[in-house]
Every structure is written in C-alpha cells, then in structure tokens.
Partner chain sequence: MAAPLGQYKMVLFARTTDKEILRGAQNGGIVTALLSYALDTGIIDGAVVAAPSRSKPWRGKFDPWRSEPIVAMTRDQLLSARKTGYNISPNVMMIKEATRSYGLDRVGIVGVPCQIQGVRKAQLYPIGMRGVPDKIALVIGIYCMEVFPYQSIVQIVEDHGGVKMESVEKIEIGKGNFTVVTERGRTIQIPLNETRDLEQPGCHVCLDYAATLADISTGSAGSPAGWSTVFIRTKIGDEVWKRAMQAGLFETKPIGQVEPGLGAVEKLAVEKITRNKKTLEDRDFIGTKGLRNPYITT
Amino acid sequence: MEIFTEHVNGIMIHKITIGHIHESGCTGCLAALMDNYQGIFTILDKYADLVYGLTLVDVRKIPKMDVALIEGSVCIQDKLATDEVREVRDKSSVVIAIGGCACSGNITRFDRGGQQNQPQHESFVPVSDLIDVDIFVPACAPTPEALRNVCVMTYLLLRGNDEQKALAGMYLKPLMDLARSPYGSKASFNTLMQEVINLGLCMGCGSCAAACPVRAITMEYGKPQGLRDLCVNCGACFSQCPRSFFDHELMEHHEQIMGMLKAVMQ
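Structure block, one chain, the form predicted on its own:
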C-alpha cells in the first residue's frame, strides 16, 4: 500500500510533527501512549517526529506542530496552564484531547483545593471549555491500541492518498463529532437516558457504569440505573458509551479500515 504521496520541491514528505502536552492529571494517558511497544516505535520511526513533550523531549517552548495530544484537565486558577493550552491551539493544526480528564474533566472536577503545594488551585475544566478541540479520545485511560490507531489515522488524514484520507476520515468522524457535540464534556445520565437508553440502543455493556468517576451509575438487570443526586454532568458516561456515537458507515468499511491500519503498521 502506497502511503507517501506528497512532494515539496521534489522532496518526499514522510512525517508529521506531534507534541504531547500534560495538564492536570495522573500521567496514565502518557503511560498508555508509550505502552504500544513496537507500535509507538513504528509511528515515531515512519510517520511522526515528536517535537514537544516535557516528559520525553528536552524542549521548553511550545513549537508549531501538526498534531497536539493534550492530556489532563486545565486549572483555571493557573494562568500558565490556561495560557499554555491557548498557545497550543494557536500553534497546532489538529488538537486531540486524550483521556477522561482532558475530554470531560473526570475526577478533577471534584477537586476543591487543599493540595499541599498550591491550595488555591481548586477548579478544573476539560480542555474544550477553553479552546476548540478537534478530536476526543475518551476513557481513563484510553487503551494503547486506541491511541495508536488515532495517531495513525490522523497521520493518514493529513498525509495519505485520497483513499486513505477517506477511510481515516470515517474512522475519526465519531471522535470528531464527539468533540463538537454539546454533550461531549457536559452530558449527564439524563443525556444518556434520552439519547441512548430510551431509544432502545443500550446493549447493557456496562461501559457507562465503569466510566462514572463518582459511581452514580449501577447495572440492574443488565441495564444502567442512575443516581441523579450524585451525577455531576461530567460527560464521562455518554462519551464512553459505544452507542452514543455509533456510525453505520464506519461499520460498513470496518474491514477496509482495519486492513489499512495493519498495512501501515508493518
């Protein structure tokens, strides 16, 4: 499968530039990103240059980049953090929020100060509350495979041929729609009831209950039940539900997409 098709002044372009930006979180998403073994090595060898990442790259100023992976929520009392995510948006073509904290706020929504070093840091919001985000990759933490696939598909969307761009766009569309959805970071269990359960789409997988950071959802007789007085509208249950952004067109091209992914990772 031919991958590299673009040329500038007769020189073939192989790679995009990516950066990893860490806000307030546990670093679990970074661990998942690095837990791809040969997958991450293949990505960095063939498809991407890592140009920013405080944990991995000795660069102190945020450079221009094609793709920014933002992990963690943003403390709105921390001017450096709020300025940083806005600078990332200005300098990046594609911004991807990875993990529950970046997408929905997750457990950081319930922090009310009292940390030993900075007790005034008490309010945290998901990244999309401050800047436009292009792609959501929810879960706490996303699987290594999910992060690998999103990185590869984003590369193909930017650098692939027409067929690859079309298939990568199909793969990423549900995650792009989730980032633009008003439910993406502010959904509640009521949203899940209205958009999934009441429409007969729930298959009883339990993903919503597993994702809820305050244990406001239980599974009763194979269906989710919500304790609405505990729900804090963090959006985790809705973004984790596979039926909340179900895409029939994607399923129709599943074999093609997986075949393309397998080919580019060899």
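With the form predicted on its own already on screen, would you show the form predicted in complex with the partner chain?
Only one chain is given; partner chains and other molecules are left out.
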C-alpha cells in the first residue's frame, strides 16, 4: 500500500481543529492525552489545533470544530451539561467519547446523588445515551497510545488521501460500531461474559486481565474470572479482547501501521 511507504509528514498541511469537552469526569482522560509527552506537541504542531478545552484554551464559547473529544458522563439534572453536549454535537463533525465515563458511564454509574452542593445531581449517563457519538475510546483511563492512534487515524480520515482515508476508515470502524452497539454504552465485565464467553468465543489469551485497570480479572481454569464488585464499568476488558472485534485484513498490516504511527509522531 502506497500509504505506508509515502513520507506521510509531507502531505499533512491542513490541520484539523479539535476540542476537549469536560463533562462529569476526573480529567484523567485529558491527563492521559497529555501523557503522550512530546507526542502531544507533535500532534498540535503538525496535525491539529486545539480550539477548545476547559483547562488549556482560553475560549468560553464552544466553537465549531472538526473533532470533539468528550470526557466524562452527563448529569441529566444539570441543564448546562445536557445543553452543552447537544451544542458539541451540533458544532463538531466527529464526536469521540474518550474514557469509560463518556463511553459507558464508568464509576459514575454508581452515583445516586446526595452530595453537597448539588445533592439532586443523581443521574449520570454516558454521552452516547444523549447524543450520537461517532467513536468510542473506552477504558479508565484511556491509554495515551490509544488516544494517539485514534487522533492520528481521525486526522487521516478527514485530511488524508484516498488510501489513507480507507485505512483510517478500516481502523476506526470497530470503534464506530462500538459507539452504536447496544452493549457499548452498557459495557462492564458482564459485557465480556455475555458477548464473548457466553457466545463461545473466549480462548483464554488473558488480554482482558491485562487491560483491567482495577485488577478485577484473574484467569481461572484458563478463563477470565471477574470480581464484579471491583468492576468500574470502564469497558476496557471487552474492547481489548481479540474476540470482541478483530479485522484480519487490517491486522495483517500491523507492521506497516505501527511504522506509520511511529513516523507521523516524529
């Protein structure tokens, strides 16, 4: 494929605009994005302008943007928040839910109110329950590498040549499917049970146990065993599982894709 051999840096002249929108989350997702260290500067130097971000950009009103990265779930008793996600959807071409809270509610799923100074704020839902979300990047926190990969691929989807668009489309498809799936916004260890193990797909590789941020998963008799009381509903185990989604055609090019990701981050 031409895309892998061409010097990709040369092509990328038109930056995209991105924003970070903070709903009910802990800023861990933003921290994870920043944990790309010099990588984040490369992204902002070459591929994207950050046009909105509560802690990083001095802009009060949500502007139009190509890509919105939403972190956190949404409190439906907070009109500011519900209006805001709606506005984000209206003003962005691509909405990416980053992190467990935005994708599947994460620990905010356990919230039932009673906290000062807004004790009536008791109902938190993932962003995709309120607006159409295009791409999911689950896990608590999402990894710097996953955010990097998705940012680069989204850039290619919007600004790349035909082949780059095709590659980015292939790469992002499962994360788009996840955003629309009936189980995506309900993800937890139970999703791994119901969509993988209960369906006879698990082969005991241990990806889920490695992915779990709270070490709720051990491997017993070769299969994942979940301590469900520890599970925070981040969805990492299910998304990491090679039997949740797997595209053989794309994965065959793993070497070239890793090489490309490395090259564009130089």
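All of these numbers come straight from a predicted model, not from anything done at the bench. Positions refer to the first chain, counted from 1. Rigid core here is just the name for the largest C-alpha set that superposes within 1.5 Å across the two forms.
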After the core is matched up, is the C-alpha of Leu44 off by 2 Å or more between these two forms?
-> no
Threshold 2 Å Cα movement between these two forms at Ile62, rigid core reference | no
